[in-house]
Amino acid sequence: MQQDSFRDVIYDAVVIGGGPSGATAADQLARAGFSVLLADREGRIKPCGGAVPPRLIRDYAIPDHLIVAKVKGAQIIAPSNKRVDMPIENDGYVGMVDREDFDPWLRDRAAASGADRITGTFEHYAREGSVSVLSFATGAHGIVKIRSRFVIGADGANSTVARMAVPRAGKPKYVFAYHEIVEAPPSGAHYHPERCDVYYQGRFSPDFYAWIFPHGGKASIGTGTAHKGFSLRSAIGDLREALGLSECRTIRREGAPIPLKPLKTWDNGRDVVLCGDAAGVVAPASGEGIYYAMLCGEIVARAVGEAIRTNDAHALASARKSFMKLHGRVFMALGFLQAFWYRNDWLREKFVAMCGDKDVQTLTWQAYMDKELVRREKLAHLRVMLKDIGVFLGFTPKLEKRSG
């Protein structure tokens, strides 16, 4: 369908934003037989470490060719440069994707499932009778107006859809993230193609963390912070210099706000519901977003599908309720972890020491890989709690100190 013919179509749903959340929502709605339009600016790549857990790969049928690296563990680096290795047990791995290829593939899959597409920038939302009227600025046709029964706003942390159509959502809490995609350096002390390195050091991030993640023949070197005066680009330059990675060729640079707390309201009670970063579904402390974005897209699509079938906009509110029922406790716990342990280098040192504990590592990987709190390990949870108290009081285990 050509873009200029969209003018006379009334869609069941229009999805604004073609990242993992929006593309998943469009795909799910199209598969369910609804008429859906996926609108995206394209050409913009979100800064992202690219980690995807096995559950995402399995649940959303991600083909192996999109997994550019398989990570077998992580290395956590304290302010003192002490390092803790966190291997993944039982031959498990975390997949790594490059958003430059991953997002377009998701959009193409939505189109193959039956979603129409338009490339353009969302400009305006209005309500005319029983339908929403959306305006997009497109290069080929100027301003294109599209009508729809329902609208999904999946247009990022600074969502224009939220500002125009869901004012009760408020402003999200977020960090600003920046990374540089570079040619992968040779494997060595400060880089391994099957390991994620996470730096809890105030000089590289005063309230979050910096990272080096493998992307096959490339690597992502990034950081994030909520401190507006902190220079992320300088911090990454300093990190690369400290680790001897300054000479690695820089392929591209990207920056964007990353929300770290779900908004209290996702819908306007009438025709619009938010999704993904626009709804704030990025995990605090870790900044993990791809799995939660895609799950949110699926849940929102289910809610919109119910609203279409019943012609009852109250169904839109079920999206947030369903998501928070599944992961609200995890987000609350991670939010506390970040607020407490990331405040200064003294606490970050103790946090890294805590990560050296076997029980902490086992529970962390189990929760990350399966996306569920591990309730059956009650004794392990108790041991972790007691060890956390011990670490905070100064009973810190000895860690290996390495140069760098």
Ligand SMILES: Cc1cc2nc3c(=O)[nH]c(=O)nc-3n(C[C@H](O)[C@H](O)[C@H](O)COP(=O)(O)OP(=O)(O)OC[C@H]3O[C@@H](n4cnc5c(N)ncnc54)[C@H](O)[C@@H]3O)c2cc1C
The other form holds:
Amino acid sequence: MQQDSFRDVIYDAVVIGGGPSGATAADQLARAGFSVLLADREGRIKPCGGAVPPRLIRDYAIPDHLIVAKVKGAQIIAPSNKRVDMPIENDGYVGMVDREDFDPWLRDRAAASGADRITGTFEHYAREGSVSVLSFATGAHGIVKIRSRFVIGADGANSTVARMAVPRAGKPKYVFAYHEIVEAPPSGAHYHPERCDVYYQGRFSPDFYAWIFPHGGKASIGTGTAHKGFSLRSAIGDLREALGLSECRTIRREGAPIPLKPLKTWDNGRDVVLCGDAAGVVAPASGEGIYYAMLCGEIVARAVGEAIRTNDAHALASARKSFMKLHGRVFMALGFLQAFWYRNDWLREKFVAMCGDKDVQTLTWQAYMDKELVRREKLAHLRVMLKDIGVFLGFTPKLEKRSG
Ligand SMILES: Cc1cc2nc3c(=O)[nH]c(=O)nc-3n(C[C@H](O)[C@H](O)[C@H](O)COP(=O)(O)OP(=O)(O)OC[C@H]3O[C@@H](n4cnc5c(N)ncnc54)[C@H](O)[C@@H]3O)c2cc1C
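Given the form predicted alone above, what does the protein look like in the form predicted together with the ligand?
Whole complex next, starting from this chain.
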């Protein structure tokens, strides 16, 4: 559709932001037969480590060509440089996606399902009778106004939609994350193309973690923190130097906030609802947001579909309830985990020791890969809890010490 012809249409829904969350919401609404417009400003690759669980690949039918690396395990590194290997059992893997290809592919899929698209930066929201009027700056076409019955704000952690149309949602709690995309180094002591390395060391992050994620011919080396005075760029420089990775060619340097707590309200009770990072939906402790953004997009699309069908905006509030019912407890547990174990190097050392335990590894991978825990493993939960207490009291499992 030509951009100037939008003016005559009243959409059932306009989705602002074509990242994983918005593209999924638009795809679902289009498949359900609603008229939907997906708007994205385009032109900037989302800074992201790009690790996605098999559950996402399965549920959202992600084709294999978008998975640039298959990671078979993780290595967790303590402040003392002790390393714990966490292999993934049963041939499982974590998928790595490049956001410069992943996001456009998701937007194209939404269009193939029937969503209209516009390239433009959302600037203003107003009401005109019973519809919302959205203004987009589109460059060549100037300001384009779009009318819609409902609006989905999927425009990321710095959401303009939230600020403008859902002020009661408040500001999210977040860490600022920064990474450098480098040409992948050769496989060696501090890098393996099928392994994610996670550094729990205060010098690289005082309250989160630093990482090295493989991406085929590239790698992401990054870190995050909520501390304003901490220099993320220096921390990554130091990490690269410590690991002998300073000489790898740097392709991009970029950063963005990661929200770490779902906002208390996602909708304005009338026509606008937030999803993905805009709603604060990222797992604390890990910063995993892509799966939750897509699930959130799906759940929000369902709520908006219901609101359109019944002409009742109350349905919008059901989105947050449904999401929190599925993942609220896990988010709370991960929030406690981060607040407790990431506080100082003494606790981080014990946390890494705990990750050496077989039961902890099985439960961690199961929770990450499938996003659900098998009920029959309740005894394992109990064992893990007792071991947690043991580790805290000083009964740490033996770890291998390596240089680095
Ligand atoms: C450095 C870093 C590393 C990360 N690593 C991982 C990881 O390995 N695995 C993981 O699962 N998660 C990771 N995350 C989190 C993950 O990237 C986000 O949670 C996820 O991208 C959220 O998706 P979204 O669609 O809600 O928002 P976004 O991906 O931020 O998409 C928002 C979209 O809105 C568009 N937009 C914004 N403003 C406007 C506007 N005014 N008008 C029009 N369009 C607009 C943008 O162009 C963008 O396409 C990481 C985040 C960072 C910052």
